[in-house]
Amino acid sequence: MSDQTTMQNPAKQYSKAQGQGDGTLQPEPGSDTTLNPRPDHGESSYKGLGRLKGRKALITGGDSGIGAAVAIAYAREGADVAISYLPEEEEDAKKILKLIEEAGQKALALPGDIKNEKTCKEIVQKTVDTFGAIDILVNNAGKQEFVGELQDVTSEQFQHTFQTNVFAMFWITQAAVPHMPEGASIINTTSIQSYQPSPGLLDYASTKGAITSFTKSLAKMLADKGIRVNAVAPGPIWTPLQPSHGQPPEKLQQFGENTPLGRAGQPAEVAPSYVFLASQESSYITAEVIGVTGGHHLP
């Protein structure tokens, strides 16, 4: 794991091997517990400074990958954190919930499939019932499946990707906003794929384009309510999304090498952007997208 406070060459902060698999695939939805090599979520390195003291956060996909790193960071910054996840991701979720509690914060487990509108409304209501409000909403859960040929993209896959990545974001946000006070923040996870889509990720890239537009439009809609809406666009980050059929086996072995920094990123390197956008330090930033891409710049 890397020291996040010592100045160093970012290209060498993590070895290439820490962000590449051996080509072995996992069944969806993937697991951090069995991911090899293990990613860095900031378990040992993230040091909080009280930026989010007293806040109440809801993070979708908070059991693993970027969502897990954000959950750890938010807790160490002083926020109570609710994480939603698929029931089959319980093992990963338990580890993150334990880390939230070890940071001295309340942790709320919200298992369920957010492709279902009823589930989306329920996780919001359970968060409000437990915490009293939602000060930070992170729409992060995502589905990605690599398919090389257009004719092989099934209607079921296309629909499920949009339900998970776009419809759930809409349903959860719509349910959450009435419970969000002035000064609250919504942060969506888009992607470099919104700007530089790869062949084989047609449905995924399309949803990320939709998330980017949703973010910018919603920010203008909610500005008069004092709620800011922004997004983070990660590049190649080593998470279970990649080996659970998000990339073909041959691409996993070179994952992230085509970035200017020459390596894949770690979830711990993405989480600080979510902290910044949730904190009052970013009070004049809304309708914006922050790229965490290893050098593949956004337009």
The other form holds:
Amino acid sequence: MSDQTTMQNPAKQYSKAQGQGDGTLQPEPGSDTTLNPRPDHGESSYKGLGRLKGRKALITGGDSGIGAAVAIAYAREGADVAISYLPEEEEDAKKILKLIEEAGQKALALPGDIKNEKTCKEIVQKTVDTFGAIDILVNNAGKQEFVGELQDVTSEQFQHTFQTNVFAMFWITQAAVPHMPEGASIINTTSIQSYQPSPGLLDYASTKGAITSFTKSLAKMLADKGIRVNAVAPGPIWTPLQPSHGQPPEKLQQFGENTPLGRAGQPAEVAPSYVFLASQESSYITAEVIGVTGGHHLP
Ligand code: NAD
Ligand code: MG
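Now that the form predicted on its own has been shown, please provide the structure of the form predicted together with ligand NAD.
First the chain shown before, then all remaining chains and molecules of the complex.
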């Protein structure tokens, strides 16, 4: 079980099996509701300390996986939270929206395909119309499709991966920044794949390299506005992204095993880095990337 405070051996905090599939694949974008074994998003464990009291947050891909764990943590830290997701993910999203409200915060549902520039602008506008501002922007939505052979990577896949992971980040950030006050924070989800790209993830790893550079460049552009920009680079985390064609079935059965900690991570173990980067506790940190990798460190 996730526990933010009890001292324990991190290698044994979750079992290897809780972060591995039996090889069963789901159609994209994947469902958290039917994901087996169940990931831990901190539902029963995350305790807030008021670090984000009164803040307004927009999280893309907030229905499931890492984004869902971040949404729960932000709400329990006192933030109102808007989550964007694909319309077919309504069932997952409803659960997270309910948890945000149960934390005593406002929740805003933003279904829509962010491969579309107009949708990206609408997501931002609806958040501003409802919350009045955006204090925290988490660009976390992502597409990952494993293809083993170069000749089998289609132009359509290459384009869709870049539209989802990189273009949407640009469109949403560009629309959001005019509504972000001094002290606001932008956090992008990059990946260990930005630093140690795997064969079979050519388009995905390339987008993550772009996200890391986007983060560092933007941080320098926005420093004089008092807005910090950072990224989190997760290693193998048990989420619907992986069994929805993010990995081949045989890799799912060993997922995370080759990390120094010997297991995959859970979304609940990634969320605290997003809390830290959003809060004023990280006031002197910008243009930085925090690795949450189980020991496969960033260079
Ligand atoms: P996830 O499937 O739970 O989250 C990804 C979300 O992206 C989906 O829930 C979906 O709502 C959103 N999304 C995808 N395409 C979209 C589109 N066209 N329009 C709107 N929303 C769209 O999986 P996750 O692992 O939590 O992924 C979150 C982020 O973490 C991604 O950027 C992913 O690349 C990154 N990441 C994951 C891992 C891992 O091992 N799980 C490792 C490193 C980085
Ligand atoms: Mg999802």
